[in-house]
Every structure is written in C-alpha cells, then in structure tokens.
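In structure tokens, one chain follows: the form predicted on its own.
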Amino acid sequence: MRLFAAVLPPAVAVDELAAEVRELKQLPGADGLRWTEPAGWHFTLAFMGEVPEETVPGLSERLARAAHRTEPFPLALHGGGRFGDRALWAGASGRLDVLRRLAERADAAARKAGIDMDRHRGYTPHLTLARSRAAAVDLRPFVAALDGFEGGPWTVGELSLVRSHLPRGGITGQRPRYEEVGRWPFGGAG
C-alpha cells in the first residue's frame, strides 16, 4: 500500500483555503493546472511510497511513538510558493520548528521500521494546491496572489498515516482518494 504520514487541517482551515483557491482559479492560466481536492488537502511529514501491509504494524508503533513524543502546536496557512513550474502549494505559520522535528520522527519511524527513505530531501512544509499540466504554466502570479493569505490559526494535535489509491485506468478528471489508516495523539512528552 502507498502511504505517507501527515497533519491533517481542521475543516475550517480547509474551508478558509478553499475559499482562496476559488479566487486563484479565476487568474489566467488557471485552466491550464491540476488543481487538487480540499478532501485531500494534507501536510505531508514523510512520503514511505509502496509500503508491504506486514510492515504497517511496527510503522504504526513508531508513529505512535513519534506523536507521543510531540507536543501540541499552533499553525495555520499562509501564503504559497511554487516547485519549479510544476507544484502550485499553500504555505504555514506558527511553529514550523516542531512541524519540522515532526517530518523528521516520521521520517525515522519509518526508517526503523524498515521501509527505504532514500528519496527524502530538506522538509518544506507545504500544503499542494495545483500541479501543471503537459504544458508549463506560470506559476509566479499564483503565488503573488498568495501573498497576503493568512488562514486562522489551530492547534496540531495528532500525526496520521495516510493511504494515497492511485487513479486507474486513464479516466480523465480522476484524482487520488486518501484513506486515513491510522491517527495518534500528542502526549506532549517532549
């Protein structure tokens, strides 16, 4: 199964969002862009890929371990910025410090529990809005118009482990369904 670990926003920061993204997409160019679902609007902590389904047991202790090991923290979303041409994303304030340690135990719980982590890079902590089509689109003027975004504010209380189903079969439109496989608690324990 296909799985990352994430922070899940609140659905009010979800409805504040989706409320700018509907702005963004009367810019030009914004035909030209994939824009995802609010249903599926997630921070990713650690992208694990393919994952065996005997190696979820011993991922979820970890995670557990990594969330007890988290205290609760605010954040919010706040403005955007671009991967090249091709990633359209939301940003987030507060403590991107503890956000950051919490990508980082994601990242170790997986690896401890065996699952290859090689393709992990500097964490940025990002919320994917759009990504480009076949044709590149200037992104640039998304993301001024992101600028002055800035989502209220909510308390990060839990880590999840989330399953990511592919599209098949070429339908054009379809997009990936999360499933949400698994939740823990902060315990604040430093």
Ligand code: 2AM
Given for the second form:
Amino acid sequence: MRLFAAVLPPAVAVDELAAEVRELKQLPGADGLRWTEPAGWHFTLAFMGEVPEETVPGLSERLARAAHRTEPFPLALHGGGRFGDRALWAGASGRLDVLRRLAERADAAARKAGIDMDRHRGYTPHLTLARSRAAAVDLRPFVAALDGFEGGPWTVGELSLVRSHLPRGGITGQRPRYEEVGRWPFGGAG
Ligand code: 2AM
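Just the form predicted on its own so far, so send over the form predicted in complex with the ligand.
Time for the whole complex; same chain goes first.
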C-alpha cells in the first residue's frame, strides 16, 4: 500500500485555510489548477511509496518510537510558496526545527523498517494546495496572495501514517483519497 507519514492540521486550521483558498480561487488562472481537497490536507514528513503489508507492523512500531521521542510543539499555517510552476503550497511557522527533526525521525523509522527511501534534498515543510494541469499557470500571484496569511497556532501532539488511494485509471481531475491508518502521540516535553 502507498504510505506516507504526516502531520495533520486540526479542523480549525483547515477551515481558516479553506477560507483563504476560496479567495485564491478567484484569481486569474485558478481554473487551470487542480486544487487539493481540505479533507486531505497534510504536511508530509516522509513519503514511503508502496510498502508491503508485512512491513506495516514493524514500521508502525518504529513510528511510535519516533513520536515518543518528540515533544509537542506549536505550529501555524503561514504564507505560501511554489515548486516551480508545478505546485502551490501553504507554509508553516512555529517550531519548524522540531517539525524537521520529526521528519528526519520518520524517515529513519521507515529505513529501519526496511523501506527504500529516496535521498531527500532538504526538507521543505509544505501543504500542497494545488498542482498545475498540463498547461503551466504562473503561480507567483497565488504565492503573493498567500503572503499575509497567518492561521492560528495549534500544538502538534501526534504523528500520522496515511494511506494514499490513487484514482483508478488516472482519470483527469480525480484526486487521491487519503486514509489515516495509524496515529501515535508524542512523548512528554524534554
Ligand atoms: P506533495 O504534496 O509535495 O506532492 C502524498 O502523495 C504526499 O506525499 C504528498 O503530500 C506528496 O507531496 C508527498 N510525496 C513526497 N514524495 C512523493 C513522491 N515521490 N510521490 C508522490 N508523493 C510524494
């Protein structure tokens, strides 16, 4: 099954961002983008790709340990950015250092569970809002519009393992469906 570890924002944060995204969708070019659904919004920590069923218990055990070693930390949705003209995303503020450490721990957990992880080129905390369709859309005005966006902070207290169900037959416009298959609380501070 296709899996990734993630931090899921709480409903209040999702609602704030959804209101912001409604504004973004009024901008020229918005129709040329494939927007992600609020119900699936997440900050990816480590993408594992296809993982055999028998690997999941060991992976879960190691992710539980990674979570236990992490202290709860504040995070807020903040501004945005883009990956070239391919993807538009919302960024974060708060303890990005702890988020980054958590991403490293999730990556290490997956490796120790025997999953062949890509060598990552630096971790960019991001929540993907839209991807371009075939024709490139200039994403700069969208990033500029997100510039002043600051959601309310929340305390991240758990790590999630999410399964991605890809759309059948790659039908254009269809999005993957995400299903949380595991969740582990962080350990105490320190
Ligand atoms: P993205 O949002 O930047 O596309 C589920 O696919 C999540 O895993 C997405 O948030 C996606 O990031 C992330 N991811 C990281 N590497 C990936 C890869 N090689 N293929 C698909 N998704 C990947």
